[in-house]
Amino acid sequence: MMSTYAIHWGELDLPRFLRDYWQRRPLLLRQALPGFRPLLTRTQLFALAARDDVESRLLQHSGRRWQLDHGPIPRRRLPPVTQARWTLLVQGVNLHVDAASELVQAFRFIPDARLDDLMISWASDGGGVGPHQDAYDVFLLQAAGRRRWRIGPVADPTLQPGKPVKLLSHFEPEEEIVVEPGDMLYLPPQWGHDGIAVGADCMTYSIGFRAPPQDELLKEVLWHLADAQGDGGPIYADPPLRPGEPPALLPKAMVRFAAQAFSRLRPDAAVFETVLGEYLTEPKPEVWFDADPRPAAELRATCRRGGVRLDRRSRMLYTAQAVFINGETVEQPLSGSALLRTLADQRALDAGQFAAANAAERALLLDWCAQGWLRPDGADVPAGSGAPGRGDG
């Protein structure tokens, strides 16, 4: 699925950005999206923050005092918009708003496996989240109002004690810039930044790309390998015991038994691909899929007329050997389907491509439509549907 948004790289081009800036150094693009306007009004954003299926946070500060509240946050809990120094953060807006999902498509020059989400920050005058650093790449697109950014490398990552958010204790910015609607600032991981709203109604769109720590991925691999053992393996049995042994002494035989259990785990490249594919496509806990209640025949006819598209909440990846969607691996023989790989890349199949699907592919696509993972293109879910599919948390 192509995006209607095109990033203006100024004197650069995309290859040079990826070569010289991506994960290396910041870049400010003036009018990266000329004429850009907010995709949601302030009222619509506040309404999103009040929903229990949307992750949101309210951050207020006065001097050295900071207060953090987690959503859902109904409108009555928000301060007056005229009150200074508060920020509302709404995560995963691309999962709930088609226009936000379309905006994210403009950033698919970065692998889908890296995408986290689009977060919208609304701030009153002086509002911000304080000096901090992130463990991911982020594009900060100014949608409304003005924001002053102070940025710089972090020499001392020490955090301020006793704060509800991770604020740097000794942040020394090397550059200060003010951005306006349409401007975009790129920051690589671990780059210090502090954004402060200049005037009221400051709205910033953050398109984040996660960089999972190696330890986190190791845990996922170990969990997967342990689950794959199936029968649980042999049960521990004591060696011959002798009276008089210290009761609190950890038996060496049990240590050896645990080491043997670990040695049973023999991952190969396919295992790592499966773990990563399922892990990186797993829906977030707040995600619900609306099942399509239409009869199978009606659903099939609708798909034949207009093709299909991935639901904006669906995540889909593939390797040479496997296809993954919403935390699951597609079973053989469909794991080798070229059509499913096309769907993952395009996030849609037109009517001709759907018609060209073989019987097994078509059955799988219709099953995904019934679950809400896939949508007949151009057709909305009928009113009244709302049954959660997989990924309902």
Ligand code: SIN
The other form holds:
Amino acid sequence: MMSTYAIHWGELDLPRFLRDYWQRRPLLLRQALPGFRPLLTRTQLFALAARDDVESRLLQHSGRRWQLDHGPIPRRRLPPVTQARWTLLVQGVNLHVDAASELVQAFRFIPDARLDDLMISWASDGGGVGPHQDAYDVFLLQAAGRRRWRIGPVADPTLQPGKPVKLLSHFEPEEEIVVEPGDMLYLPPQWGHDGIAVGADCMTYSIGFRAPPQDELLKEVLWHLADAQGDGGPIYADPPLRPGEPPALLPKAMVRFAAQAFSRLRPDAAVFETVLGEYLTEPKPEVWFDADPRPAAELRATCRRGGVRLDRRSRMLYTAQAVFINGETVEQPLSGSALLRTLADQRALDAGQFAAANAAERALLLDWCAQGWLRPDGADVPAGSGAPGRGDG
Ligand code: SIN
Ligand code: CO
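Could you output the structure for the form predicted in complex with the named molecule, given that the previous block was the form predicted on its own?
Whole complex next, starting from this chain.
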């Protein structure tokens, strides 16, 4: 797995970044990607925001008034670019644009399980999202124009009341930084920040890494366990009933029965792996895949020639016991497949690796190709799958 992008760590190197900064403290890397040029033009970004399979938001403010609109946002609903203090935020650009997906690959020194997405913002002069904190680790890569960041730890997390977005009431920044194209600012979770565009045409790329809160995982585990019970379990039976009890009283025996349901759950380690694997590879709600309509024989021949590549929207993870893709667990006998693990790590298999697949692996890979999860490499992508600019507004 190689990306065309290599981060320049300046005085640092990757091991030192991971040891001293990651999840600990902010880092400004001047010219982290020297000569970086935006992957999409403003027009292409605006066109993405108009699509109904793309998550986007428009945020405008004047004085203390903030207005938030959710996408899809057709071009005619965006303010003029010369109007100050507005920003358009387009989420999941790596799912829709190959070049953006490629950029995200440069950050795979962090486990895929943590990756959320690449968000791109465009801002007019003075535009920004206001002082806030995120539950994410984020790399803020300046792609075009200039932005003034004010950052600092948050002593008081109180939010401004009645605002459509979460804005800190009493943010006291520690540092002020003006970034230029190619500069990148890393912020650990909960670090306060407020970025304001200096001049128009300010584009910032946020590569975000999400840490799922434990209670969210608990819910997933409980859903999974409840689901796996299957047969419905025993049915509640009344204890000996006595005449004269108040009719509206909830029977204690019924409460005990509900508590017993809980003690029937005996999750083993494999359950937690399955839940996490399926949960973390589940595509976002806006994501759908473009099925490949070509006949199986043609797909096979194309894969033999050029190998295969995971579609940019596919999420794949594995453990020692299991392989997960797009919210599903790979079934036996392929859960031990080394080839599938190679595919997950490299996000591709070359022609030689594809040729080495056994019959079951090949059948599965071709099935994934048909579903659009995997693409025969170097071959034509069927119509309809996303070059930027395929707007509907
Ligand atoms: C932005 O790009 O304007 C906001 C990014 C962030 O603050 O997380
Ligand atoms: Co933020």
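Positions refer to the first chain, counted from 1. Definition used throughout: the rigid core is the maximal C-alpha set that superposes within 1.5 Å between two forms. Predicted, not measured: the structure shown is a model, and the values here were computed from it.
The rigid-core alignment places the CA of Leu241 2 Å or more apart between the two forms. When two forms of a protein are overlaid on their rigid core, residues whose CA moves 2 Å or more are considered shifted, and Leu250 is one of them between the two forms.
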